[in-house]
Every structure is written in C-alpha cells, then in structure tokens.
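Below sits a lone chain in structure tokens, taken as the form predicted alone.
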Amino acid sequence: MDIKTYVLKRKQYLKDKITRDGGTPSLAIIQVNDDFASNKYIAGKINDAKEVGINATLIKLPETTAMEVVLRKIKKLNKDPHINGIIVQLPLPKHIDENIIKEAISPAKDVDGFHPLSRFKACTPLGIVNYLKDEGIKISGKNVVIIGRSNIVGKPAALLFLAEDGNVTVLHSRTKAEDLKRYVANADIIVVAVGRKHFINDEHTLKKSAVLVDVGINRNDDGSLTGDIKPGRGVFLQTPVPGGVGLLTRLTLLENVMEAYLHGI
C-alpha cells in the first residue's frame, strides 16, 4: 500500500472513532516565527486535524517574543484540561532555548515525544516504523542503517528499530564515505534524514530487497522538492519525496493527540 492510501486508511479510522466517542480531542500549537516552511507545515496539520475531528488552535507569537513569554503560555496549556496535545514549531528564534521550551511541555501532553520523559514516541520515527510493520516488513533480525543522528529522527529511530530488535547501526558526519558504502551496501532498511540532496545515488550499490525510507526535504532551484536518496534505485521499497514521510510525521501527531485524549489528559 502507497503511503498516501495508508494515511487516508488511518485518518479515516481516526475520523471514525472520534465521531463513534462524541467528544472533540484537542490540540495547541505555539508558533514563535513568521518562517514560510513554518507555516506551511503549521496549515498542513491544523486541515489534517480538521480532517478527523480534532480541535487544533493556532497560537502565534512575534518572533521578538522573551522566552519566559512562551514558558508561560506553557505552563497555562500544560495546566489547560480541555487541552489535551501540545506542540512547538520549529524553528524557533536564536535567543529562546529549544531545550528549555521541550523541556516545559508536560510529558503528558507532549505529543511531539520531544520531552526526555514523554509518554509519547517521537512522530517520525514511529510514522516509519508504524508504516511498514503495516506493509509486513520485517524488521526483527533485519540490518537497519539510519544515516543521520538528531535528536528528532535520527537517535529516536534507532531507540525504536531496536525495540523491533533490528540490527541497528547509526552512521553521521564523520563517518567514512567507504564505510558508509559498506554498511549501506549490506543493509535491509536504510533511513536517510541527513537534508542533502540525493546523498545516497549511483555511487551506492544497494541489495534488490532492501527498504529505503527518505526523510530528507530538499529545495531545488525550481522550488519542487527532493529527499536525501535519488530516486529510481531499483530497490523493493523507496518512499517518496513529497508524499511520503512528511505524511505519515503528521498521521502520527494525530495518533498521539488522540492517545492523550483518550486517556483522559
């Protein structure tokens, strides 16, 4: 199943079930930027929300706003019962501390999973794992190469490959170019999330079987969108750029928001 048909599958499930519950799930989204992109992916969540039945409210912020602004504004959210998700757009303005703001969100309503003690998963990671354990791919067993070490995807992805029990390793930027194609090269399920354009291409050779998740999000000079590996590699599985993880990133927020409210946060 293409991932745009497994979202519209999710979200009509998600859809239904809120209708079959009565009540309106919630979500508040803090944006302290005027960014494009921001807004963007801000408008994109708030018509998926839309979408199912879950109340999304926009709180927007000059991007002059003092940092103990945005705590506080937190802290009422977090305190907040008809609220039941919070998240914070990123990027956020060099003088407020992205830690300290993660940090501030109650784990509970931490539906981004960016809270070191969050009850949810990072939105992602568990996008791609949820998405091809539904497609029956094995992961148990399996050599999952994950290119890139954030703290959003990177890290997060490996925690839970490993929780699959996949053979995980992490590459980054200091990896070896002929390392990195040695890994690659054995590799069962590959996770680029690096923001370089076709970093994986013809000079990589890949098993026919492998999986090919692209996390990457790259601006051509035409302004129409790429990822991280080049497409066309011939491979079982390659997902898309657009259409492809930034989908199944925002089904995932729905899913945690609606766990929140489902259990009474």
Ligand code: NAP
Second form
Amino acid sequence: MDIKTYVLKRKQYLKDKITRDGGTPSLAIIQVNDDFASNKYIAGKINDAKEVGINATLIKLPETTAMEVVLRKIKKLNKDPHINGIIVQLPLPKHIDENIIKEAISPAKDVDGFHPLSRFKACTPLGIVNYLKDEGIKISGKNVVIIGRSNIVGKPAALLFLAEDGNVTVLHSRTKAEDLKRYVANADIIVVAVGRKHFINDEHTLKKSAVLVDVGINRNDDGSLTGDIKPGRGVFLQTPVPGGVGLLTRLTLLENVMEAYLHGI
Ligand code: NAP
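Which structure goes with the form predicted together with this ligand, now that we have seen the form predicted alone?
Full complex below, order starting with the chain above.
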C-alpha cells in the first residue's frame, strides 16, 4: 500500500478509536520562535491532530524567552492532568540548551521520544518500522544499512531494527565512500537520513529486491522537495519524497499521543 493510503487508513482507525472512547487526547506544543518553517510544521501538526480528534494547544513564545521561562512552562504542563503529550518544536534559539529542554519533559508525556527515558519511541524511525512491518516486509535476519547517526533518526532507527532482529550496520560521515558502496550493494533494507540531495544515486549498485527508505528532505532551486535517494531506482520498494517518511512521522506523533492518553500516569 502506498504511504498516503496507509496513513489515511491508520488515521481513520485512530479517529474511530477516539470517537468510540468519547474522551479527548491532548497535545501541548511549545514553540520558541516565529520562524516560517516552524510555523508551517506546527500548523500541519495541529491540523493532523484536529483531523483525528486530538486537542492540540500551541504555546508560542518569543525567540528572546529565557530558558528558565520555557522550563517553567514545561514543568506546569508535566503536572497538568489534562495534557497527555508535550512536544517542543525544534530548532530552539541559540541561548536555550536543547538537551536540558528535552530532559525537562516528563518521560510519560514525551511523545516525540527525545527524552533518554521516554516511554515513547522517536516518531520517524518508529513510523518507518511500523510501516515496513505492516507491509509484510521481513526485517529479521535481513541486512539493514542505516546511513546517518543522528539522535532523532539514525541511532533510534538502529535500535528499532535491531529489536526486529535485523543485521544492522550504521554508516556516517567518516565511512569511506567505497565502503558505503559495498555495504549498500549488499543491503536488503537501506534507510538514508543524511540531508543531502540524491546522496544515493546511480553510482550505487543496489539489490533488485532492496527496500529503500528515504528520510531526507532537501529543497530544490524551485522550492520543491526531494530526498536523499535519487528517485526511480527500480528496486522492490522506494519511499517517495515528499509524501513518504514525513507522513509516517506525523502519523506516529498522533499514535504516540493516543498511547499517552490511554496509558498515561
Ligand atoms: P543530522 O542530524 O544532520 O545528521 C545527518 C547524518 O548524516 C549524520 O549522522 C552525519 O554523520 C551523516 N552524514 C553526513 N554526511 C555523510 C556522508 N557523506 N556519508 C555518510 N553519512 C553522512 O540529520 P537528521 O536530523 O538525522 O536528518 C537527516 C535528514 O532527514 C534531513 O534532511 C532532515 O531534514 C530529514 N528528516 C526528515 C524527517 C521526516 O519526517 N521525513 C524527520 C527527521 C529528519 P556524522 O554523524 O558523522 O556527522
């Protein structure tokens, strides 16, 4: 099933579940800027939430807000029994320490899965693994190559694929180009989260049976978006950009909020 149809189906399921339950799961979004891209991403998240019956509240603070003020807001939300999930939109202004903020969110409400002790898995890798499993793609015993080792994508993806018994290899900027070619040529599943347009391209030999998961979001000169993998590689499955992993990430945030609502303390 293509990702758009899959996401629509899962959202409908979530909406039905919320309607049946009769309550309203709630998400608080903290934003500390008036950045164009952040505004756009947040509007998307609020819209997604509304579609399925989740109440999303935006707490928008000016870019000059002191870190202590943001921390106080988070503490208040941590204690608020009406709030199930809390997310802080990144990037944060330079004077605010991202790690301190992430760790201030209660692990029970950290629906982005950024807190080291969070009960939730990071949305992007969890969305990918759930999708592949639902599509019947076998992970156990398969050679899974993850390119990129960020805390929000590469590293948690490696742990999730490992938990599914994949043979996981993580590559990064210190990996030699010739080694990378060798690893990808032998891979059954390749997750690319580098942030470079068409990083995987015709120079890379791939298995015909390979599954390519493109996490990258890069902007073309005309403003349109493209991924880290050159489109049309003729493999078994290649996720598109746009309309691919981004949709899975957004879906998983909603699913994490629902889980926080159902199982929160
Ligand atoms: P990031 O924090 O910038 O990490 C990029 C990773 O790529 C790093 O681990 C880096 O290695 C590695 N890398 C850089 N050059 C490389 C090279 N030549 N060979 C191999 N690895 C290389 O990025 P991120 O936050 O993970 O995001 C990656 C991309 O995914 C971005 O385009 C971002 O916009 C997109 N993204 C999309 C979604 C979505 O929902 N679709 C979600 C999150 C991110 P080092 O660690 O050695 O520096």
